[in-house]
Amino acid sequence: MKEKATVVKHTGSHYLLSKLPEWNVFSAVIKGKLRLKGFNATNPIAVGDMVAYHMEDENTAVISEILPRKNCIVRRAANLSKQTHVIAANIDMAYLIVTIDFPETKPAFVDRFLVTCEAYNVPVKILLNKTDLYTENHAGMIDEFKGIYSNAGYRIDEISAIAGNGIERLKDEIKDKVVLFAGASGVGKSSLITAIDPSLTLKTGEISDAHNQGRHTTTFYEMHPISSGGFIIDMPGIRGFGLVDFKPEEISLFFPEMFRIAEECRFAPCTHTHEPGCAVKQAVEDGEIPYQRYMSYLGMLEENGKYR
């Protein structure tokens, strides 16, 4: 008899499942090939996936089917092939943790992650962490960052895992939800999760002085139950976020500030690169669309190998 459960951790070919919202974890395996239609992914099953399984014997659960996903977060596989690596599935909210300094989160990383959330229907919010470390010298950078992404329509919260600023508000938001904590290496994801629930003793890494980047501390994708309610999927800190399966004419659709005015372009479809009468290019010139975001967009076109 088949039953259903959620994948809460995977390490290679072994998985841990639980029937959320209950937290009663048990192990499972896959026998044979298992793929979700429409996904050419390096990992057939991701944390957050709902799966059907049966008990082969008293101790062995065998996953037989991946149930349809409401959304997912994907990135290009580490070998830079066209294959997709699914980070997590069925997410109620993705929290992108960024830092203005200590280390600086690169705009290209932020924009690629946000585009992926837009494309795969994942609600996203930006958490500006380490506010306890910022001085008056950082005020201009913070205002510029908030201006860029507020203009695009994203919500931004300033928080501090160390000082505790914004932690209670975050607990309330997470309650009864499955959320993803994502970010580049060194932004303080593990410290933030520990601040939300001190009983979770996750590894934290020091910042490398040589490169001002964080050392990787999370090895596997894993879901954690939070004592105040809800579940957090911890994404390993990464230094790049490659897009995959995007057509050049689609990318601008996932920049909300471009999408809002693209219908005013003289030609359709418009790549917003060389066409006359392009409303997006005009908005960049007028300062209505930040130049930084437009340059990120051009970089994504180049990454697809369709723009030179």
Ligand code: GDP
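Note that the rigid core is defined as the largest set of C-alphas that superpose within 1.5 Å between two forms. Positions refer to the first chain, counted from 1. Please read all numbers here as calculations on a predicted model, not as lab measurements. Compared with the form predicted in complex with guanosine-5'-diphosphate (GDP):
- Glu264 is not among the residues whose C-alpha shifts by 2 Å or more between these two forms once the rigid core is aligned; its shift stays under 2 Å.
- If you fit the rigid core between these two forms, you'll see the Cα of Val51 move by 2 angstroms or more.
- Once both forms are overlaid on the rigid core, the distance between the two CA positions of Phe26 between these two forms is 2 angstroms or more.
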The other form holds:
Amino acid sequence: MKEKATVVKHTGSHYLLSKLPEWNVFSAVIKGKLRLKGFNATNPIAVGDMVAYHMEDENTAVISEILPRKNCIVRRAANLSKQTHVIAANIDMAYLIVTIDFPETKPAFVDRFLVTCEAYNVPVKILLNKTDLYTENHAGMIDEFKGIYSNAGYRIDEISAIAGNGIERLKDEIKDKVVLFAGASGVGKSSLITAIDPSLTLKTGEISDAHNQGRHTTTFYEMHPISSGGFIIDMPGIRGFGLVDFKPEEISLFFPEMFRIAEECRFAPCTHTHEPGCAVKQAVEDGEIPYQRYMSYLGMLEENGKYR
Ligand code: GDP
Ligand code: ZN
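Structure of the form predicted in complex with guanosine-5'-diphosphate (GDP), given the form predicted alone:
Once more the chain from above appears, this time first in line as the rest of the complex follows.
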């Protein structure tokens, strides 16, 4: 008899499953080839995937099918590769943790993550951490940041992992969800996860990718239950994190404030770079689209070109 469960961990040779929201983990294997159509990924099954399985004998669960994903987060599998690595699937909310200062999160990093979420239909929210450290000297930067990203349509919550601001609200928000936490190093991601659940000690294992003979490592992502409810996937690092295989004219679709205005461009498709009558370029000149976001866009366009 077929049953369904969620993948909570992949350890190289086998998968750990649980029937969420229950946390009752058991091991399963795949036999033969199993692939989800439309994904050119190095890993066929990712954390968060729903799978169908059957018991081959009393102790052996065999995964027979990957159920369609509602969304996923991917990164490029290796440099100059067109293959993707699926970091996680079926995420209810991705939280991007940023800091305006101590250290400053680079706009290119923020935008890259947001674009990936847009491209793969992952709801995303920004958490502005370390608010306890900001003085009135930061007020201008904070207003600018909030202006740029709320104009683009993103929600921004101000929190402090150390002072505890916004933590109860966050716990309440994630208690019935599978969430992903991402952030550049030093923004306080570990502190935040500890503030949410002190019993969580998240360590992600890195092992060599067999196909690459140790030239690069593959991180195995893992889902953890939170004591106050919900499940968390920690996304450490951003090495190799980038856009995968988009057409140049597609990228601006993932900048909501550009997408809104692009229908007024004279040419379609328009890359918003050299085309006459480009409404996006005009909006940047008029200050309606932030210059910083447009620069991020150009950076992604250029980088994307290298992989095509
Ligand atoms: P990670 O690299 O994102 O996991 O960052 P950590 O959680 O290791 O935090 C980096 C540093 O920032 C540590 O010294 C933390 O104590 C500090 N930190 C994290 N969150 C806050 C915060 O909300 N306020 C203050 N003042 N410091 C914080
Ligand atoms: Zn245009």
